[in-house]
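As structure tokens, one chain now follows by itself in the form predicted on its own.
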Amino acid sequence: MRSFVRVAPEVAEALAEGRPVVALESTVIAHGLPYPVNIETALAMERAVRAGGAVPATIGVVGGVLVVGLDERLITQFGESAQGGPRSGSAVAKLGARDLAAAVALGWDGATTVGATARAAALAGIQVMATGGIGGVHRGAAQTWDISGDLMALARYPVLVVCAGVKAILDISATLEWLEMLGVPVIGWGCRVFPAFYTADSGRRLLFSVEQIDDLARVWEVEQAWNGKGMLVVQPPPEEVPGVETAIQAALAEAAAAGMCGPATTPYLLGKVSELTGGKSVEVNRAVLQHNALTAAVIASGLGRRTR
């Protein structure tokens, strides 16, 4: 396995010593945010993790090697491949959990989604990861069957994922139904309503909500003792995007007219929503990512204290 996976020395040392580590996805760098905001945000997330007392481990596939702990040079390289970057159009694939082995075997470069990051984190022994919003059931999935592999990954890999809910361009209610069907616990961190990524209230109340790290840690410990897998910990965004649903509806209409489908849909919709909100959605997305990275570090540190 060593020839396929490279764990950065700082990350490996922290794991060996039982210190907290937070996994971070790389799709947001190569496919989610525009250049150069993507690179700035990725580095800011790593700083937020450190501020919370943990070691960051941004994950990606580089030349057929799964790297757990991309350094600044590689983060920059991934970021420059995004639209508008100096390496725009270079082959940094968007990799789900199912794609990792093939990408490694064939020597690809690839950015990891939430699902792929969770798989890699579990492989490396990392318990906690942070993202903005997970993938889920797309609006209109009854016709398209467009459902993110993130959901199945959460049901398969024992990683606690901190997020602001699911991406607001998705069908939130249907995604929650799938999470229930797959047996993935959803816990509110200081909130009693499931957040909608760009706004705090999706209209769906949460059954469980905690405000103390010890309570969350006990839930996680029991879930893992019973051979549970992933868990979703949600918190509201630190700020909101006014009128975002109107922008989302307009973006969805344009995507349908353009015949968008598959992995390209989400980046297209996010770009359109940014355009229609005058960049406010990108601003809030950045704030959400940093906020969740800090919270994930605090949670990882709390879990670590209970196991020492």
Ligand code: PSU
Given for the second form:
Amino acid sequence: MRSFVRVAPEVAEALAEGRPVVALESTVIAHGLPYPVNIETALAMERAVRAGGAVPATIGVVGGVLVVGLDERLITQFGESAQGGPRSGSAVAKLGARDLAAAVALGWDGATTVGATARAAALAGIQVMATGGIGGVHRGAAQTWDISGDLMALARYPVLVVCAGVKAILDISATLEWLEMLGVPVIGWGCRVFPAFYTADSGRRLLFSVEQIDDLARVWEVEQAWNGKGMLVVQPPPEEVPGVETAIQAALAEAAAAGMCGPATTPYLLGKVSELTGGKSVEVNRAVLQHNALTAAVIASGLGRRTR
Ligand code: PSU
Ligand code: MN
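Could you switch over to the form predicted in complex with pseudouridine-5'-monophosphate (PSU), since the one displayed so far is the form predicted on its own?
Below is the entire complex, every chain and molecule, led by the chain shown above.
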């Protein structure tokens, strides 16, 4: 049987030597950010991970192989498939955790969501990943049942995910309730309130907030020793998008009028919010992604120090 997984040599070496590695998702490249900011951001995230002392492993499915450590050429290809890119319309699917096996077995190309990236990272032995905001419970989910597979993936795969909360287009409070129900620990990294991705304060206080890497490493160690699974580590965005809630509500109204549903909803809403904020939301999204990549690298390095 052919091998379904390819780990980049640099990543494999780091893992074998117990050096820190940070996994990065690729849905944000192919479906989350516009071209060419998507490619610039993906490469900037990799640089941020290196600056934080870890090896980046951007994950995606290429020709039916789960690649852990996409190189610059593949990241560029994924980015060019996004809306507005020169290869827009080429088939780079958006893959959740449940889609990985079928995509690999059927020879697809696909970008991995947070959930799929967490599954792949766990498979490869990577403990830490970074993203902007995870998926969660959509506003109006009481009618649509639209709840991201990212949440279930966090409950199933042992990966520490660094993010700025959940995308603010979602129902943040409901998402926190689901994280509670699924048993996913949520820890503030230098913040006492759960952030709202484009702004620092969602209005929901956190039970746990840590500032020292050793404290976080101990939480993770105990959680893992006791057969815990995923954990969310949140930090506020480095800058905010003024008036973003108004833009989100307008975007939601347009999405409803256009009859949007399913996996296309998130990319559609992110695009609309960007239009309505004059591109400010994309600028902050980019800053958030780089900031989280750097923090994830610092955390991965801290975990490594304790376990070595
Ligand atoms: N965060 C962003 N932009 C994105 C996403 C997250 O700032 O594009 C992506 C992530 O890959 C996340 C996915 O896993 O959106 C969730 O999609 P859905 O809501 O369809 O589950
Ligand atoms: Mn969904």
